[in-house]
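Take a look at this one chain, the form predicted on its own, written out in structure tokens.
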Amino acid sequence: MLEELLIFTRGGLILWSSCRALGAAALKGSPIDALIRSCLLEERSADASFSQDNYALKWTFHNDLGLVFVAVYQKILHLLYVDDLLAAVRREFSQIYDPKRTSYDDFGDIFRQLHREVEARAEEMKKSKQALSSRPQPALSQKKVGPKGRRGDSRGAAANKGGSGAKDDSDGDDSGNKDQNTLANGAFKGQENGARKENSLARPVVVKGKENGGPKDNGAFDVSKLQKLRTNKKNVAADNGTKKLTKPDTKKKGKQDRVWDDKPSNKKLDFTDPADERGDEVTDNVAVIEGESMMDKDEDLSSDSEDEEVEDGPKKKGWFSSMFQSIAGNNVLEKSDLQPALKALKDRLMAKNVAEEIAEKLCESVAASLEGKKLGSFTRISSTVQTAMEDALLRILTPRRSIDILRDVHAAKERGRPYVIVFVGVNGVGKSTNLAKVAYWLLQHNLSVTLAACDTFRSGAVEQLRTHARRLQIPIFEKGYEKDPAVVAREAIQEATRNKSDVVLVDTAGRMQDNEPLMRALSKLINLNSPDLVLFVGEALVGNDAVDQLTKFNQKLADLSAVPTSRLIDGILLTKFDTIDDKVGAALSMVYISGAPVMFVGCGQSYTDLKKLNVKSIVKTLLK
């Protein structure tokens, strides 16, 4: 059974419901405020259909009046007309659709009607697949030996009237289909040996210069094919002698010597800090040595490598072909009209590091998108799909929530507890390293940082975390190895509490995402000190795993999870940033399958090297 039909604009008006032109009850939950928020804002509207609670929806766009129709039933029924529906109320609401208007009352008739046709005709084709899934079958001894026999009877005669002329067509019709029978279910193999070897001993016909000695002769050839391999070879063996005689005689140059200074380099090599008698090392604070962070500098968006566009070469048509050639064929877009084009932008997304499958659905997005809208006269195809996706790409790179953490920081210092972030990820990505980069950056903002050093697990972890409390100046609550993680972070929380630190980070172990045990002890983490911001940290160099890392990673989180509303990542820390050149697909391709919003990028070594995503820099980038 049907639960609702809406029908509403993009912009958010709803223009008519079942719900209330029925009278029917309304519905429990907000399913159709989940589907707008999970995938019509999210760029998925070309997935087949969403599921919330024990709703399933479906959808269809009219692109050109700018309308959204949703149909809602029960997820259990699997009601097979849902499409037709959808199709139908689209056609006949389009005729009668009015910007002006805003109220269709007398659209309730109409549906009626179109709703008991299509639940007619769903009904009729479910009795006529029962009553062919209902024929009696004809058995299967007939279905093989019968037509088998009847195939091998033609081909004995074929073969007779090659071999023996047409006045042997009826000759050893019966022996002919006694041996073919055989043959076709399989007997024995000495049966298909002696009827081959009967075969042949028929008498060989010569035809235009061929010997047909029968299948089994296995000496038969063709003299004027033997003829042409043989001149065939003498050309081949001309020719190379040609190839050799005429090559260029080129030797290869030597590897060239290098030339080494006379002179011994006075360049420091040796980086590490200076130790005294006992062996600890001899720390400054750097919060005035390394200057300000990049996070709090306003990056400039008119970048030479970004709005400088250089053309190599000269135009090989003209404005006139050129302006023709990619005009719309007619005024309503079509999706093979589009084909070309989100082609095109799939390869170079993909070419920019962004995950395939991600690709793909943006493509089928904007299809979905632009599928029936009008065009103008002079209206390029490509110029619109490529404004369509920038539009998609710019509403999902845009963090839909603030994240301002510094806000936030110190709305939890006026409630009188410390600011928790958990920085999880796989292993080797910089975890440790940006976590500094975040506390040095939190530093030089008048905050107070403790850090906590909960990965157990890896050998030298405590110690990295210790060099980089003691290079800032900050404490550090460590239990060493093997201990609970969650443990630890508890108590370094309590600790933070008690001496009024406003900010506490807590460094975890990394594991990859198919690790049960890690995983396990994360979710413990996270389900007991409840952090206010769990941030994942990736690599800007992964391509196709980021999808798999990020979904992952939220799916133990959800299932592993012993609370009912579970805590999944809430932030992204993008590393590695200025390793990629212009291949940005990674921060695309995390926030797409997470919809959490990149709040750090690492771009450096420093612990000034980290800033702020740029979004136009990052959209600009991925369609250039």
Given for the second form:
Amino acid sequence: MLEELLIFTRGGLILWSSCRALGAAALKGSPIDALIRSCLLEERSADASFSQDNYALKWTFHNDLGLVFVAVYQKILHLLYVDDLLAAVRREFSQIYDPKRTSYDDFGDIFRQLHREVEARAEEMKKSKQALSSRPQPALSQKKVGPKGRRGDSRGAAANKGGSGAKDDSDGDDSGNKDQNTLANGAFKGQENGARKENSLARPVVVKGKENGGPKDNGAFDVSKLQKLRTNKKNVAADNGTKKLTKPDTKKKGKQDRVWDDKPSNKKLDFTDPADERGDEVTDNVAVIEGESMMDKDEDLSSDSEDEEVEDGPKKKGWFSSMFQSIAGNNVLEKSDLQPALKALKDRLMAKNVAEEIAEKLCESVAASLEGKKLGSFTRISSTVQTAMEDALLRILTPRRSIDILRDVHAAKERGRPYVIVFVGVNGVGKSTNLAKVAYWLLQHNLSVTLAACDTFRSGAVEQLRTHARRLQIPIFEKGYEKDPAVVAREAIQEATRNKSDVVLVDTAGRMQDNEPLMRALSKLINLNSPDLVLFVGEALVGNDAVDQLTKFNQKLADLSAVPTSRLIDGILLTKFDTIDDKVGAALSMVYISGAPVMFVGCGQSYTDLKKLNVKSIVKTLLK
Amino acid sequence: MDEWIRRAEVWVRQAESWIRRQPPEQIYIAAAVVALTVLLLIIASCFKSSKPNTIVLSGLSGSGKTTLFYQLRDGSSHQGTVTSMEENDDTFVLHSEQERKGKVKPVHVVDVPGHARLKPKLDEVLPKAAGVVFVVDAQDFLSSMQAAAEYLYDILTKATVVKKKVPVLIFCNKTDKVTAHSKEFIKKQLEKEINKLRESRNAISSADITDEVQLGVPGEAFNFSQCQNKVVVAEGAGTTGNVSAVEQFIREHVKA
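Got the form predicted on its own; any chance of the form predicted in complex with its partner chain too?
Following is the full complex, with the preceding chain placed first.
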């Protein structure tokens, strides 16, 4: 049943609450606040629903009056009438709404009536569909019923598993349908299809009982078969995983030097410098020469946004008619009006290397927030959409929490432990290079840094870090190759605590987000050492893959963690920013999909090339 | 193009002849009326922009700003609030003063959302502020101490706030709860946190002096009395209506 229906203004005042009006119990926790913080303010207002604890929430806006209508119900129930109810409530409430009034007690009766109506309508629809499909179905042919019955029943069984309220009749009735929906919606849709199909045929009826019995038997058989198949698949997947896990181990152990021509070559191919202190004299201390890290330089913001002079062709046609309307009368924004402007914006965003689905979701969210709004006089639709999109982008790119690392380092210092930063990412994005840049920046603020070489896989990784450590004159903790990175990290942190080092920078090996055993190893490293900051290193050149990388990384970190409160990605380090001219969309995709702020931007290959993200300039570049 | 020019010339000539045909008094009167209106508008705009009378309610998300806003306006927080997505902006006479005899000047109060993503809205409103009320959750203070101190630090170091010596009231809200901290404790903790922030921030932005202003005296521990603008601390509770400290602050700084 519907737990609560809440009506509140965008400024935060609750206008009417069904709980209070009808005297029902209050909600547990505060799902509404969670909805606002993690969905509506994150520009995901176009999502279908939001779930928190065991509540599911659906919402709708009245953009003109600035009202939000939220319906809360138990997650396990699939209430169909919620969308209808929200639309009806919005309609009725906007008629009695007055900006000066703050109490709407009389709305309780209207709401009860609406609720009853909508419920009755939903019941009717359900019953009519059942009635139609419970009418005896013709046997198309025995062969056809068989496989179709199986498909239908497997879906019906799946629908039952989904916990919807599908009754037993629907199982048998679903035979002969083609859709593959597993929600309750799907069950009803299936019945509809069944009804339609049955209507189109004129075959006489075969014995009803046998019809329902036959497919049911097949169905019963198939449910168990399906379950067996499913568990088999799971076992196979697990086996593959373990196989993959053992494979690299055996491969590593078995690698021997290749010997050509039967000549035993005694020459070592390891040209790394001996790691003794004499190596220090070879390289100079670069800290003095390179100057100030760009993190500390403030960027000049060019003066306020220039109006775009370039207008696309299709927009010009809409210009005249919209101009007319905006002067003439009240122009309420409809979805169809917004579509061309939004499509142009979406294309522009995608041309700036924003991932396709992110651009799509953003445009939908902006549409949701503009629909039904009255256009101000003398404003074009495209400029309204542009401003709304600018606000949305600014909101997304503004960090949710403070990204003052120096403050956090000082706080950790007071507690007597080092501040641990772990750099993760896929192969070749620039983790080791940017780790050195971050170390350089921290050194400039008089903090003592230790490097931990936990990339024990790639040849030359430890030497690379050793070279950086020598140039920056900071200690490095390394254990060579082919050691467990999690253990190396733990020992590095212990060593740093002993030496009273302020920051520990942990370098990990690059790994693909799909590689299960490597992701598991990463998760183990993070869970074992509980770092203060998990920094995801992503390159600005990446396109749609950014979305996949970040979602999979976060997902694996959440799934494979032993503790209930798993550590996810806390920040993003965007690299190779100097290689993209103005195609800065990767920053937006990454921030949108993960919610983590961009803490650093790497814009070159020397120690000083590390900047902060300038939100306003990125927004301007994206919408140019 | 030439056609347009020619047509324009014809029109100009027609207008000129029409003007010549009018009696001269009418023209003078018309010109005088226009001049007078323009003069009046200029004078009016001069008067308006002299004194800002906006009070800005700021603070972290969940500290009770929207409740406070409605208490000031209507004397009750109605049915409760949720996280604000937009600012609440209204000009009204304080509820407690509605019964007062005589003319009471209305106050313009802006309640800015506290959510971190909506921080740019604060920057829009601050230049017009006559006073800033920083609302702190006294009950849940320790967990949000750092974030509150950072927010307060940002406000206190804005160039507009320091230059115009905008007074700040730190309002410890929710003191009706049993576990609420005292205002002296909150004041001391905030001073300590801002002191720490001062050190770490000054380390970074040696080039960033456009907006940030040096707070306090270098070398000494930070104290609110070191600020150029007046900072006071008060306590109360939004939900019970105990907001007299805020009303006093408003009356002090927005002339009635």
